[in-house]
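The chain below stands alone and is given in C-alpha cells; this is the form predicted on its own.
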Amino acid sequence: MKENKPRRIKNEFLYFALRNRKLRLGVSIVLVFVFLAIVGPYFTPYDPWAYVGPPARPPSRTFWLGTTMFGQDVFTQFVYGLRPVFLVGILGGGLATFIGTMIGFLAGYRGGWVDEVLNTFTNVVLVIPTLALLLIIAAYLGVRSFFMQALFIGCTAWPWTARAVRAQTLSLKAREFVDLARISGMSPWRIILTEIAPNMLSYLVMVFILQFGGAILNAATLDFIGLGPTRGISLGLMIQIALLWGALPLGMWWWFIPPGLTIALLVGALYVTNVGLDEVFNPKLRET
C-alpha cells in the first residue's frame, strides 16, 4: 500500500492537473516563449546590434518584425532578447525563493529569540523600497551584468516569502509527526528538510513562480529606465532604446510593441499557472 501511494498521488495529480484550463493556458504559454528562447536564434542569421537593413522599415518577408530606427532586425533582438528574461527571472526568482525559505523554516521552527532576530531583520527589509535600492545599486556599478542584476533583484525579494515560510513553518512543527521525529533524535535540519519541507512543496513550488515573475517586472523596470546590463540585449533595453529614439511618436509600434507584449504575456501567463496549480493543489478548488 505504501509503494501505491506515491502513485496514486502523482497519478490524481496528473488528472486534475492535464483538466485545468488556467494551468494549461499558462503552461503552454510559457513554453511557447522558452522554446522562442532556445531556438529563435538559430532562425536568424543576424547579430543584434548590426546594421543589417534599411532602417525604420514595418514588418515584411525579409524582416518578420521590421527594422529599428538604425537598420537592425527587430526579430533577432527579440528572440536574443528573450534568454535574458528566462536567465533573470530563474536565478533572481529561485534566489529570492530559496533565501526566503531558509530564513522562514529556521525562525519558524527554532522559535524564540531567533525568530525575533530574524523576524526582525525581515520586516526591516521588507519597509525598504525595493526598487529605489536596486535603483542606487544599479547607478553606482560602473559595468552591469544579467547575472548581477539577478543577484541584486534576489537578494532583495526574498521578505515575504520569508514571512509566508515562517507562518507556514509555525503551523507545521505542532503536528504529531514533527513531534515523533524529534522524539527520535533527529537534527532541526533533518527534521526541516524531510518533514517540514515536504509538506510545502506544492507550497514552495507557487511561491517560485511569484517570485519569477516578480523577477521579471523588477529587471524590465531596471532596464526600462536605462540602469539595466551595459552589455547585451534584452526586452526591457528594446524598449528603452525604442522609446530613446522616439518610435511611438513616428508610429514604429513593431519595435516596443513586441517586447512590451511578451513581458505582459510571460508575467500575466505565470500568474495564471499559479492560480491553476492552487486550484489543483486545493481539492476545494479543484475543477471537476
Second form
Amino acid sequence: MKENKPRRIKNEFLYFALRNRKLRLGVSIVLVFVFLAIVGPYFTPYDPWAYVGPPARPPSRTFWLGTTMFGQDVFTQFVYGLRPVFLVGILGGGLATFIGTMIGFLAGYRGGWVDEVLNTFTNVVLVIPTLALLLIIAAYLGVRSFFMQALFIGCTAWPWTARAVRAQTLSLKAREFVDLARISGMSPWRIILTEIAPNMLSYLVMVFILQFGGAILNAATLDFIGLGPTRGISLGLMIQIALLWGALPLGMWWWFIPPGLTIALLVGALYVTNVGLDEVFNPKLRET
Amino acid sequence: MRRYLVRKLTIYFLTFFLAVTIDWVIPRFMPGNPVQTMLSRVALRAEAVEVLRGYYIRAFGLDVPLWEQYLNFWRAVLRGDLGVSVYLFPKPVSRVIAEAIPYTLGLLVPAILLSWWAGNKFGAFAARRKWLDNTLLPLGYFLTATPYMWLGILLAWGFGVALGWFPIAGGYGFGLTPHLSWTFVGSLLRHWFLPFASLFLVMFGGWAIGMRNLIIYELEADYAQYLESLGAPRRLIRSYAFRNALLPQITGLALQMGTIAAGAVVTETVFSYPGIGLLLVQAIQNQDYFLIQGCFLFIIIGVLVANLLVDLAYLVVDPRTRRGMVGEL
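Can I have the other form now, the form predicted together with the partner chain, not the form predicted on its own?
First the chain shown before, then all remaining chains and molecules of the complex.
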C-alpha cells in the first residue's frame, strides 16, 4: 500500500498533464523552437554575418526569410540567433530562480532579524527598475558576452521570487511535519531542502518558467538598445540592426517580423505552459 | 496606518540612497575609464588632451579623496545639479531632462491608467466565459509576451509605413516649432498615438490575464460559493469577486513600474519620441556620462513616486491597511 501511493499521484499528474490543452500547446511551441535552435544551423550553408546574396530581397526559395540590407541571409541569422535566446533564458532565469529561492527560504525559515534584513533588501531591489540598472552597468562595460548578460539578468530579476518563496515558506514552516523534523534534530538547511522544498517543487518549477520568459524579454530589450553582447547574433540584435538600417521605412518586414514574432510566441508559450501547469497542480483550477 | 506608511517610506528612502550610490559607484569602479573614453573621441594634440583631461577630472571631481567625492555627489544631487551634458553641450543635464519629462509623462500616465482600467474590466468579463476565455486570452498572453519594441515596430510598420496614417518618428512635425496652435497640437497628438498604442496594448494584455486568473481564484473562494448556494445573482457574486481581485492588481501596478519604465525606454527609441528613454539611449550611444547618470536618477525618482502614489491609493481602497490589520505587503 505504502509502495503504491506515490506512483498513483504521479500517474494522476501525468494524466492531467497530458489532457491539459494549455500545457500541450505551450510545450509544443517551446519544443518547436528548441528543435529549430538545435538543428537549424545545420540546414543552412551560410555564416550569419557573411554577405551571401543580393541585398534587401524578400523571402524566396534560396533565401527562406529573405536577405538583409547587406545581403546576409535572414534565416541563417534567425536560427543562429535562437540559440543565445535559450542560453540567456535558461542561465539568467535559472540563476534568478536560485537566488530568489535561497533568499526566500532563508528569510522565511529563519525569521527574526535575518528575515527583517533580507526582506528589506528584497523590497529595495524590487523597487529599483531592473532595466535602468542593467542599462547603466552595460553602458560602462566595453566588452560584453552572453554569459555576462545572463549573469546580470539573474542577479537583478530575483526579488519577486524571493518574496513569493518567503511567503510559501512561512506557511509551510508552521506545519507539524516541520516541527517533527526540528525536534528530531535536523539542521535548518536539511529541513529546508528535504521537508520544505519538496512541498513547493511544483511552485518552483512554475517560478522558473516565468523567470525563463522574463530573462528572454530582458535580454531582447538590452540587445535592442545596443547593449547586447559585442560579438555574436541574437534575435534582439537582429531587431536592433534592422531598425538601425531603416528596415521600417523600406518596408523590409521579413527582417524584423520573424525575430520579434518568435520572442513573443516563445515567451507567450512559456506563460501558457505555466497556466497549464498551475491547472494540473491545483485541482481547483481545472476546467470542467 | 502609520506603521504601513513608515515601512514603505523607509524602503523608498533606502532605495533612493542605494540608487544614488550605484549611480556614483558604477562609473568609478567599472572596468574602463570614462574620462579616457571621452578624450579618445576628440583627436587633439597632446597638450590639448592634457588640458582637457584636467578639465574632466575637475568636472567629475576626481581630484579629491573618494569619500569626499561621494559626499560632493550627494550634495550636487540634492541641489539638483547633475552636471553638464557633453552630447548637448553646454546645456545642463537637469534642463535637458526637464525638457524631455513632459513627453514621457504624457505617454506613460494615460497608457498606464487606461490599460490598467481596461485590462481589469476586460479580464473580469472574460473569466469563466468559455468562448471569450478560449479565443481572446491566448491573444492576451501573446500581447504580454511581446517585447515592447517589437509591437512598436509592428504598429509603425502597419499604420505608419504601409497605411501611412500616422508619422513614425519624432514628437511633432519636423517643420514645426513648439507653440500653442491647433496645427501644433494636432501634430503632437498624431505623433503621440502610435507609441501610446503600443505601450497600452502590451500592458493591457498583462492586466487582462492577471485579472482573469484572480477572478477564477475568487469565484472558487468560500464566500463566493456560499453566495451562490444562497441563490445570489451571478452578477452580484462577480462584482464582489472583482473588488477583491482588484487589490492584488493595485499591488501589481507598483511591482510593474520598473518593467513599464523599460518599456517606455524602448518604445521611445523605436519612435524617436523625445522623452527620457530616448535621451538615455542617446546618452549611452554618445557616452555622455553625466546625462546617463541624470536619466538613471530621474527614472528611479519617477518609479519611487509612482510606487508611493500606488501605496496611497491602496490605503484609500483597502480599509484593512488603514486599521493596521494587514501586517505588510
